[in-house]
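Next comes just one chain, in structure tokens: the form predicted on its own.
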Amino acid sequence: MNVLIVYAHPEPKSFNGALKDLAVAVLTDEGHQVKVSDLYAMNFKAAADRDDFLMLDNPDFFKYQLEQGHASKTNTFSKDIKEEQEKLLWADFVIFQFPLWWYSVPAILKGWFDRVFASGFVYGQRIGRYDKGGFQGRKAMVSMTTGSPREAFPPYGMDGDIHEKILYPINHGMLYFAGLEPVEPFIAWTPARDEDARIRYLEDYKKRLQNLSAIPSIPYHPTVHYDEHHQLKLEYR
């Protein structure tokens, strides 16, 4: 399996960047190819400009979808767009390897998302989105650490309920989106505080890369699950 680690730490002794190592090592080690692509590293550029395209289709008034779906069908996009786009092509598997930022991914990760899942690339009215969106056939995850503890995330939490209110916008709005197919999360729950539980993450790390193909997906509802309105039908809630 071809497997792409989208990397987003600006520290590489950081427990985010020994997670990306292990995963480099567990998955060469069971045969897979990987690339990574570490963002910070990269010095990726996180702002959506009009830098983002060699040439424009309207340079009198920017518009950054359109110009997307143009850059799409001219193959006009930035080198540092167009070499993470080859790279997703490339993929069969995407993990996503970052810190939880303010509910979030950090900056640099949001502008990737911003540049490289472009209009007329991943979706689009000739392309779809969701089921039908461009990546449809390829699965990716989530692997991130948080600051609180694991306690402060269930439905009545302090912190919300981390697959509802955090993670929904990612797996669904981002990857399932694009046409993605997001398996279970992995998650480190405060590493920081804690030497024991950051060498358990590491093997529980470690068996489930083991286990790529076995990961669950997430269930989202496919696109005619849905009403003219977008609204999910009655036989289906």
Ligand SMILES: Cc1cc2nc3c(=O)[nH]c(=O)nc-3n(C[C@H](O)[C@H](O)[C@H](O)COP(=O)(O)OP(=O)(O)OC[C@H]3O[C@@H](n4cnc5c(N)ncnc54)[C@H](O)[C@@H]3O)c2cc1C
The other form holds:
Amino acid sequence: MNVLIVYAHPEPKSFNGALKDLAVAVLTDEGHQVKVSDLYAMNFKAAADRDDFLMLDNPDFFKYQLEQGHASKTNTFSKDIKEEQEKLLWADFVIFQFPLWWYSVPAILKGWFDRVFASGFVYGQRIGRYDKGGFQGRKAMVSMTTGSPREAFPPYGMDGDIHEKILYPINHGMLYFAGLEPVEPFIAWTPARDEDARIRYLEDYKKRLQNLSAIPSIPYHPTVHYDEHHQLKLEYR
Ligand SMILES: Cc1cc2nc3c(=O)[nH]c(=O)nc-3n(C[C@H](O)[C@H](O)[C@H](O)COP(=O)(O)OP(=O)(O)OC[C@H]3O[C@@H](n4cnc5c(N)ncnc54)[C@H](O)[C@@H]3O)c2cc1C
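What would the structure be for the form predicted together with the named molecule, rather than the form predicted on its own?
Everything in the complex follows now, all chains and molecules, and the chain you saw is the first one.
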């Protein structure tokens, strides 16, 4: 498979850096082709603005999503966006490696989604969304670290249900929205606290990467399960 790792951590010697390096080594050993977008090393621009387009459809009133649609049609995204979109088109499997920051992805990675997951490229009226999104047939996986312990993230935990509250906006709202098939996340809880746990996480991650195609997908509903008011039909509740 062609695997793209989108990696967002400012310190190469961090545990996130170790997980990224491990993934590159294991996946390469397994015979996959691997590319890494190291967003901090690339100094990737996070803010979505006019500079993202070589020409504007409407310079008098800047509307980001409409300009994305226009740039998709006219192939006029800025060079950094185009390069990331080409990597996405190349990839069969995308791994997002990041620390949980403020219950979400670091801003540099959020900016990557804002700018690269463009209207007219990954979703849109002609392309569709969710199971009809532009990146159908490709998989994606979140590999994340936390500061809070695992016990803080069950349904009634202090930090909120990890799957339904923290990761839903990422797995469902961004990855699945774009047509990607999200698989179960890999989470290293509180790696800063415990050397033994870190070693176990590295071993577990290695095993998971050695069998990439066996990682279970998250069973999100297809769009036909929702009615015309965007509500899940009664029979699927
Ligand atoms: C702005 C901000 C917001 C945050 N918001 C949240 C939040 O909402 N929720 C939450 O839970 N947490 C939050 N945090 C905490 C954050 O998620 C954790 O600090 C982070 O996930 C820890 O991962 P790391 O890679 O940065 O760890 P590091 O501190 O870089 O690494 C941990 C340890 O692993 C060691 N290590 C590195 N490589 C290896 C290796 N190969 N083998 C063994 N050990 C190794 C390092 O030396 C280090 O001692 C936030 C932090 C910031 C800065």
